[in-house]
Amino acid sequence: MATIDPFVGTTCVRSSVDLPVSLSREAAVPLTAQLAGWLRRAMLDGTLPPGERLPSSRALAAQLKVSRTVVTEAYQQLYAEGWLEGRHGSGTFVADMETAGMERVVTPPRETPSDPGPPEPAAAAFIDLTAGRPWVRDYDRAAWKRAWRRAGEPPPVAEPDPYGLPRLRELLADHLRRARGMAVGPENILVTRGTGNGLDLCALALLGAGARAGVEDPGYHVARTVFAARGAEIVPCPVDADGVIVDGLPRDLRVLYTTPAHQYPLGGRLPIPRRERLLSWARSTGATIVEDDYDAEFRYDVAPLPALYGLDPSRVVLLGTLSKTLSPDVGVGWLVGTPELVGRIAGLRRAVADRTSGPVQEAVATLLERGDLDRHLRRMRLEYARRRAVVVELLGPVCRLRGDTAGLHVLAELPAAVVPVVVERARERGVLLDATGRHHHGRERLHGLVIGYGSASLADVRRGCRVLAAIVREAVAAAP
């Protein structure tokens, strides 16, 4: 029940645990900061113990007679700091203070005489800050079960459609129009098993023994592996802070693989003028650009730039996937191109007996049709934004960060001599890291760590980054 506090202009409300929350419109401190401060103190002194359920943002806003935005932003700040945790369908709860706000140092098991290798923490104790995986433990279980029940209704087919399920292609076309502003129809779309499968189909249709394929350097190592497996000669194409460097691109490339929305792993976003120059290069050379749109759904500053495909569909093949938005285990992605190229790839696909599971496509179609995937994306944008904020807060003061405005990873630049020391010491303390070395095709030109915050919990991201920040300070200070 809301009451008026003795202080002038102050509204007071008591929660289910008899917590007095007071906000003063007369104070110089914004209402959002006041509310976050009150809740933070209540969690520190035990008035709000771990596991306590907080009022919904709508209910608390109504009781305090403030905008719901005030409560929502206060909750989001406390989420980012690790004080709160969300439980899907249940509400907002106070996180466990032992794990949310304090470092945990993992003690490795004792080394035995028969094992001369270095001691390692138990596998379950690792905090995994490597890149490439999403958070898969927070999803709408009811929607998931409903989708798979629907997937079991159609009877098996004797010969799968190499283009993919027609219903899913129509839904994907609508999804791409809404999410990426792309004017495409089902005739432009072929349903794949994910980015790796899409790359292989592109290589099958566009490359051959001895054909030269450009791949960003540093870049996605799977693209190098897939193209090489199809007999192509891999040509490393340098990138800078904005993405692939167009000036100097070889004119004899048959294919160029690029990640313009969020360059992997540096994190740059290819500016519009450079996109235009890249398309002009492709038109003049006859090359096909393979655009990997792998995590364009997750941006934390501004809306994503238009896809390259939308600027010139005749020169670009776009690849997308649900691996980052939902789960790698789903095994569904899409390839977007001209109807002629899509038809050619479908024919080759049938020839090599490549297919995407029909029941899986049915399940994904249901998630799209009912809006469940869109709701999941909106929820995960908030979750990843909180984790990204923690990474920037804790690591920003100790190293230069790149690519922190989008995606599920950032690049932390470090001196070359420091990187292996940090990786080893972090592993000894239970934190797994990914260095930049494996992302280069040739000589390593940029040194650092690719910090992934997708697959670890918010509390673990905070703990891992605290451990990492301390190690980086020590290693940099000790470096010659």
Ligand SMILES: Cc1ncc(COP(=O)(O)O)c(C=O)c1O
The other form holds:
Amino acid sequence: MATIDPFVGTTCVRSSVDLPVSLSREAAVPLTAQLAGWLRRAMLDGTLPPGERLPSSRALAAQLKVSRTVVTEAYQQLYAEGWLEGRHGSGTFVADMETAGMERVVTPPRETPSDPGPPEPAAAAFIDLTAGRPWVRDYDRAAWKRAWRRAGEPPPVAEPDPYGLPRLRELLADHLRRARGMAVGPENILVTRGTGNGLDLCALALLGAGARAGVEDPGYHVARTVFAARGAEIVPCPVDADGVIVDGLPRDLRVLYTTPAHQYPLGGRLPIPRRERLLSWARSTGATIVEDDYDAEFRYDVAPLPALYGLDPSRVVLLGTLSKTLSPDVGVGWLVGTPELVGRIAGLRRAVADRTSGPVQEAVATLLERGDLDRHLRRMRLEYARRRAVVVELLGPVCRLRGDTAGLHVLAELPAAVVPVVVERARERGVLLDATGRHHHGRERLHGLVIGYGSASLADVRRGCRVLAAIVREAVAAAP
Ligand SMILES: Cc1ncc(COP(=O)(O)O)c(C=O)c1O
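Alright, leaving the form predicted on its own aside, put up the form predicted together with the ligand.
Below: every chain and molecule of the assembly, starting with the one above.
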């Protein structure tokens, strides 16, 4: 049967670019993979912009002194991943996907070998699908500037209020009533610099040297680190696909840290009956639950669940943040608790000279007051919903996805032996991923990839997931 090779230029296919590719015959990685990796990097960092015509496979093979199969296979791979498009009779072009994705260039977090012409995307571009970071490019510049102009109007104060600005506390109470259905007033709120700061204030008020602090396992490493830094003994509390397991929770915990809206990192949403059981455990033991509500503003096709705080404010401190909805760079979050606890924390805060910047709070207050934050949230909900749909469409057929109804990451469940292979191969092909193992303290119950779609563009999420789907298929098929 005759096959059509869209990569063979039949007419004049001289490229406008002269590709400075260098391949290493000594490297363990095949020439095809090296070439595909080089081209991906060049497309990501803009060396090969959308619409650019690539040399014909014959011309590039001659230039590189490799067989034409090496080039056609590399082109075919990139074509399948959506990087390239063939235009009939005129050659191979860089696909015209959203340019936003092309700007996304990050430096790899780990050392890469200094082999000449390495197959890996060394020190160049990766598609970053690790969890934890939001999309910070789409914001209303005019609203942002207006907020900062306004923030500069009041003079600096000599003694910052440890509770935070009264105006912002009022606005946050209103925001939480609307966005989270919580019946709170400003007396329940203290403005923090984000969840990390909120965790530290909780530790200061509720834990002491040797106090036992339960932390979800797998869970958010910052909670472990902050509590341990305040002298607490960390007690890992197992999590299943729904969230923290209540049966068997130790009865001597002073505090339990949990992420019921979207378990980090497994993605479970704690069901209502389990929420009730967790609260009765806290009531009977006297423990305080620290509820990290970090990405609760984002959910897809499911009804909202009440915050633990809303179900029993006497046993819960809720921590919220602008880090996911706006940016971690703003450095504003909130702590919600009973007025007594909030008052005690404010006193301790003053004692350790901890505070949230007044001008920053002014700026956030303006964003809330004018409805700019609500508008931004509505836009981002749509944007994340599109990315999440791409993840589900491309990865759903190759593995079991969990936690895809909320937040900015999903868990792709895989056999334990396959996970490191997939992470490594994905990295070789320019896609950065996290595995569940990194988030564990004790025994691992669920294995898989934690895929964040917050900080890569829609186009990059699509490309990254295509690459990943192919790798997962191969790795699962090859697994014993
Ligand atoms: C589980 C969890 N909580 C909270 C946060 C946000 O923390 P902060 O408000 O300190 O930026 C993150 C960010 O990645 C997170 O993963």
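Note that the structure is a prediction, hence the values are computed from the model and not measured. Positions refer to the first chain, counted from 1. C-alpha atoms forming the largest set that superposes within 1.5 Å between two forms make up the rigid core.
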Kindly check if the Cα atom of L39 is displaced 2 angstroms or more between these two forms relative to the superposed rigid core.
yes
